[in-house]
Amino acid sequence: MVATMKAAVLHALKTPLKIENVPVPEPGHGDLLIKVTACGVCHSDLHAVDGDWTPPPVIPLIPGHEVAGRIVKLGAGVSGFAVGDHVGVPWMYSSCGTCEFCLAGMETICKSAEATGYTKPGGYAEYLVAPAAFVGRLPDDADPFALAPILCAGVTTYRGLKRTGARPGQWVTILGIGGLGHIAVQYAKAMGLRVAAVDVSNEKLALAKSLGAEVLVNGAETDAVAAVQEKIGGSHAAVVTAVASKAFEQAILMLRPGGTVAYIGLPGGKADEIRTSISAITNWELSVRGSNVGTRQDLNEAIAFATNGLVKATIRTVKLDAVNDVFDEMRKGKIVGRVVIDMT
């Protein structure tokens, strides 16, 4: 008799997930079978469900890539792990390990990479399989619900901040104080940076202030670019976690000469284009960098910040049955912090 598990499954793009029973997967060579405790709901999951990106996800799909749980079975050839170990599964499911990008420590842009909850089944389920080489180790006594968002929102914003090259004492502007942005504020502070926060929600800006942001700008009430330039003389760095294309255009104009912006948020669809000033970028030697999730080393470092108490996601937990309601909230921009699915 085949063992089954509860999972939220996408059968067609732009349709609600269906809660159903599906077979429990078996770990292959080098894999772990993990019993899911918690799975964060990321905006990328919504992009996957709505078919915003090319290529689209593999259908049928179990979304979810901020997974915390415990190992219940080891595949052949696995060493260094034991049943019962506390682990986290990020977006990066695997990479080839042999291409020029993997060999240069840039496995995030490996052309053969697989993605949890996009090309491979994710964590909106009671169990999932993941390659042992790509999971993160979590402290045995760590809170899985608090750590789940660190496995994507955390590592992604941490890497983005690193890619700006900003140094302690310099200003970084975080555009978008949502699931990623409120965590980005904390990583920036822990890295010694001064933070300006930009959003269109006073509630989210209040959260940013409570987490250490010194300058708050509501883009719905004022000219955000002028405000940042006036208040701090322009930003040494900027990180865009928002999904509105306008934020990406504004971020460049918020920089001071020699500044760098890292793009993290992904608008998707027709909004995935911007207009900017080539002369401004050239004359002021500005830099625009993409930042795609994080490497395994980035993941380990991001987890260390969190488990040392320097970064903590603001979360709300729900059961799996509520996932479609969470997506509706996300579409309306009503979520403050991060929603985490409780799979217990």
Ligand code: NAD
The other form holds:
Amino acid sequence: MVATMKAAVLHALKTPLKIENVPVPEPGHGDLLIKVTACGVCHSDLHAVDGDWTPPPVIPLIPGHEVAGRIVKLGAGVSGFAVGDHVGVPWMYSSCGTCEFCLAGMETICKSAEATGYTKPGGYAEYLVAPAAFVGRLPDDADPFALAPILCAGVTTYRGLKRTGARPGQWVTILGIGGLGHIAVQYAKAMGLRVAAVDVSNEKLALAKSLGAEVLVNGAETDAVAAVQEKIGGSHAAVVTAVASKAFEQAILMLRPGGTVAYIGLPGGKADEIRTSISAITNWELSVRGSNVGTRQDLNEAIAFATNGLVKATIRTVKLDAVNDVFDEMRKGKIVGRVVIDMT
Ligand code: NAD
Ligand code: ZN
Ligand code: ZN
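I have the form predicted alone already, so could you send the form predicted together with the named molecule?
Full complex below, order starting with the chain above.
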């Protein structure tokens, strides 16, 4: 008899997830079977459910890619891990390992990469399988609920900040203080940067302030570009995690001459386009860079910031059955910090 597990499953785009009993997966060669303790709800999961991106996710889909759990079974050929080990599973499920990007430590842009909770079953379930080569190691005594968001929101914003090239003492403007953005503020502070925060919600800006942001701008109430230029003379760097194309347009114009913006958010669909000023980019030698989750090395470093107490997600936990309600809250922009599913 095949053992079963509880999971939240997407059967058709734009429909609610169904809570069902499905077979517990078997770890293949090089894989780990992991019992999920906690799984964060990332806006990317909502994009997957709503079919915002091309290509769409592989359906039926179990979403979830901010996973903390314990190993319960080792697949053939796995070494260096033991049953009971505390691990985290990120969006980067795997990459080919042999293309020019993988060979250069840039597996984030491998064209053969697989994505947890998008092309492979994710963590909205009691168990999942993940390749041992791509999981993050978590300290045995670390809080899995606080750490789960580091597996995506953490590593992604950490890499995004690094890709701006900003150095200690410089200003970074974070646009979008949601699940990713409130963690970005903390990495930025820990990296010695000064932070300006932009959102359309005063509650989220209050969170950014409590985490060390010095300048707060509500883009729904004021001209956010003018505010950043006036208050700090423009930003050396910017990171965009907002789910609105307008913020991506604004971020370029918030830069100082020579500044760099890292794009992280992925609004998708009709919101996937921006209009910008060619002359602003050319005359002021601005740089616009994409940043896609993070490498395994980024993940190790991002986890270390968190386990050293420098970064801590603001979380609220829910049970798996509440996940569709969480998506509704996220669509309305009502979530402050990150919601984490408690799978225990
Ligand atoms: P979230 O819903 O928690 O946060 C989004 C925030 O953007 C909210 O606080 C919202 O108020 C704010 N916002 C909306 N419109 C705005 C505007 N005009 N100006 C400023 N702020 C605005 O979402 P999240 O989980 O933090 O994810 C954010 C985005 O990042 C999503 O599109 C997600 O898919 C994407 N993402 C990308 C990567 C990557 O590797 N590039 C990784 C993870 C998530
Ligand atoms: Zn994510
Ligand atoms: Zn590759």
